[in-house]
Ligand SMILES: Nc1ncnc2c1ncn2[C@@H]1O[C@H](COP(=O)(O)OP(=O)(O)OP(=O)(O)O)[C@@H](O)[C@H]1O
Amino acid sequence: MIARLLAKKTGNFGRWRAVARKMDQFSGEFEKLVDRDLRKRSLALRYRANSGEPLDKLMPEAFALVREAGRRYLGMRHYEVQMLGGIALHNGCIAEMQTGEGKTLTASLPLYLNSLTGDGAHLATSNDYLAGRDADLMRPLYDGLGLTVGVVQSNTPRPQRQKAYQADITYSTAKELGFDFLRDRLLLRRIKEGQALVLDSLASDDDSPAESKPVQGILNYVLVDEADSILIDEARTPLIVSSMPGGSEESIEALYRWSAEVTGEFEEDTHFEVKHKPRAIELNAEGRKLLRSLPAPEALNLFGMIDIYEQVERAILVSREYQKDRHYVVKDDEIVIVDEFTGRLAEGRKWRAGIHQAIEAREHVPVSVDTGDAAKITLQDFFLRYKRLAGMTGTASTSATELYKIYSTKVAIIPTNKPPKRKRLPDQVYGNAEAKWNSIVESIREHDSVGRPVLVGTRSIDKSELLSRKLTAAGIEHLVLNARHTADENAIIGQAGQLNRVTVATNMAGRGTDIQPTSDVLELGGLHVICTEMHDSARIDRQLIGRCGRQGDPGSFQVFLSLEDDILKEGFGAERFKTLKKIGDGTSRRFDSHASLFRKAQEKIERNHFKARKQMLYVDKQRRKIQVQMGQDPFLESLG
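Show me the one chain in the form predicted alone?
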């Protein structure tokens, strides 16, 4: 079965199987070595790698060393399927490993092997917590083999970043890796423009100040954790290092605030039209006439009417499309984005093109100074700059075509260590949202009454808190995990598999954290997962479903939907959405026969996102090509 699965995607399984047999030949020998001799064997491998011996040739011995180090220093010996996953990752594949199959331990194999050349190996993950946790977890293994480990997080000072990148293996978030690349490019441009003092300081490895040296070094090998999220979903958002613009902050703020105040004066179809591709608002002749008639502050006299039209259109778009506690939260008088793919707060990130400032004006918080771009790069561009790229996730096969077209990476489906026992209950579709939520509460009560733990996944913060209020009213004890309540995230998820635990969470729940059902829970059927709404991507739904039935444990899941769910509007457009809402309006009866509509809407959204990512990559390539022809750095913009 393993041969069929892997050969179907990669075509190299025969060679991989031979490598795996060679690994087993070293196991008995390495188990007899004392710690000092084990480290000596590791140093000998490094010498051979630096002498030019191919890493493929060193792989059997290197992986066997790592497996022994895992057994000895972590109490965890790699399973056979984890060794196969390591081979796939070394060969530049995206390894699809189901949740709970030990991706963190699997990653130690290719990271160790690719660090032996001295050029370093990077692991890119989705958030600071996972980067720090995984580095600390694997550190005893690497220490035992004589390797150093570095961690780069959002609050890591520049001098420590340099040391972290100089380590053999560096754990960081994808965004921090990309931002450090851009900051290094900016520094090198300043050096190129004639800052001789800085150039002289770079010549000395020992005495140069941290601020005047690039921190990152060679982009050798990168292993991307949650590869589907980072390489596909988040790839649409460019990483930007900003520069400060000129202009009057007072007049700009006045325009934003006035625009936010007058949005209620404009009506759809009468004063403006909605364009869904791309999402935009366009004032018509009546709308522009109305705008000119409204009283406005003197500060707006500094702007042309075209600028005022565009800002009011932007304010209307924000009032319609950006929802508090779904797309953002207000925290300490600041607008903080909620990452739509992880459900976590994206501290420090801002929407572009004035959207962020329009939301600040709407929420009556200080309007931040709009910034220009000094340097920018997409995650697609950045990861393609590594000599070798690999990734791992629980949900890659559905995106295999896109991953290959953009990154030239094949998907290797790694089988589970034990056969899955996950059970799917029939989907339930209701006429309206109220009926759906009431049914979800009753389903939770039913499972809770027999002691089974329930994990409920919601699409947004406001939906998680809506359900929480209903559960409280029904007298059902529960915990809520969303971007507002992250302090005890690890503890909450760690206990979510115990008897009578009800956990309501956004899709941040569980990525990188195992839910361990107790033996009593397993006898009752394991963890039960409830999906309250479908996401834009089927992969996010699969991540939630994958919380149950891990490592061969029993588990079950069920999907609840309503004809008022957002995905129908996003997939089919406003007109058809209105028609579907009318079908279910005022009734609580079931419409299970409509279940296929939701998947069709989801597929349509996924196709649109794929087209947008392809277009963005094409435009970026053309822009870089022109800039290179003109002798400019393709990643640096005008500093203004």
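Having seen the form predicted alone, the form predicted in complex with the ligand:
FYI, this one's just the chain on its own, none of its partners or other molecules.
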């Protein structure tokens, strides 16, 4: 078993160190180059990659260039362990590099190298904030080497998306990359199915032809950050794109409402023609021009022009053909069809093809958005479509076997640059939640009174707010970071490492966030992290703890638990949970010796999740086999 596991981890360190030394030889020479010549060297490398020289051969020089650009433009020279990490990532491994070791900087190495062929390199991370942050941080480095960087976040308009994908390197989230893949698929299908004509004419009278073309390009190389979260925990999340491209329920509703509002602007013959059999409206060039000039809400940015044209055409049709109190009535905020034969209300019946919704929008009642799945893919299947896949995270080794089975990627454990100095204070276990929260408040007060910043991780928005109320009552100043308070995410994280800062956060601050303690704070012992509960997976706990003691800095953390914590119920079932709860009920006694119980519960949950994933993997494989036999695309569900 151990031998098998080892085979899935990899340790080509001897060979890799030799390569890293080769890179060192370039350093002296590159340091002397002026900026312009450094860039020239980089572009020469690109030329060689384009002429077919294998990337493996270019790696030493490429990595040395990136290292020099890091030193020069970011004030950070890649450590040797980061060079090793870069080699692992270029070789398609999942690199386990501890939290705070500088994976953001490390990523620049393989991303640069793999973008040289011109087919693009993608970085997939777990949220918009990290995608934007990392692209911004690394931009000066890529700039210096003559490469372009793009960012795709969930609110990025379509034309900008296309541009971002055309850049040499694109930073985005796993989800957005997957969604764009699906949207492109749908578009291509529509082109194939005869709407190509529409698209051709569109290209000639449309000043944003971006709408009629796929945005994403080739799936060449992808580096997945927070790889365990994305490739394991989220792997089975299906991404679903509705037949209305553009996406979410809110944006679709916005489109319906806006279209209903603007119908009055359009005049027959000037802006549109009326077609008979079937009755339809078609905007002409003038009409499309007018439409593009109208102010529209931001949510519409997510749609292609062609969808907006169609929607407005539908809205005009509805405004001409469907009359209130003749064809339908409005009853309790719903549109009810009047049956034209019986004259009675046909409750529950709906017009199809978006007509019903267009009427709802026009009558200002809630729009019953039908997202009708058109295409669907899991993140796992999506990432398997890339020619080359690599990943990095602080917590991979415990999932090495699973990662290998699904993605054929090996885990490379990269040593830390400096020995870690993070200190663990003894776990505290309380009989009930109330007692636990009270002593958490006291513990925060203690650390705060000496000036140390404290980061408190909670398992849900509710709990973050519960604690916030308790802190306010106790007169402890603090900031809250949860999905309800995201606007200041940058600012909150930016301050979280300063003297006397108390930050209460959900998992939002769990992965990837880089809290930088000031030098005063480091002298006091660095950031202190409080875990208020254990999570379903130890990896998530380790990620939270990893916000302190980064880069070999001092830092400490402590775990607070109670016999009422959810994890005991999830791990041991309701019966045993009840018994435990009874023991703890109402007592102020401590149960610190029970701490190992929580780890046992966690292990049980982890095992159950693992089993469930294994089962699904098996089902997946069977499904794919059948699809291949039927000549279907085995990685794409229900497209069509």
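Numbering follows the first chain given and starts at 1. These numbers were taken from a predicted model, which means no experiment stands behind them. What we label the rigid core is the largest C-alpha set whose atoms superpose within 1.5 Å from one form to the other.
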Next item on the list: Look at P295 and decide if its Cα position differs by 2 Å or more between the two forms after superposing on the rigid core.
Entry: yes
Notebook entry, point to check: Comparing between the two forms on the rigid core, is the C-alpha shift at L33 2 Å or larger?
Noted result: yes
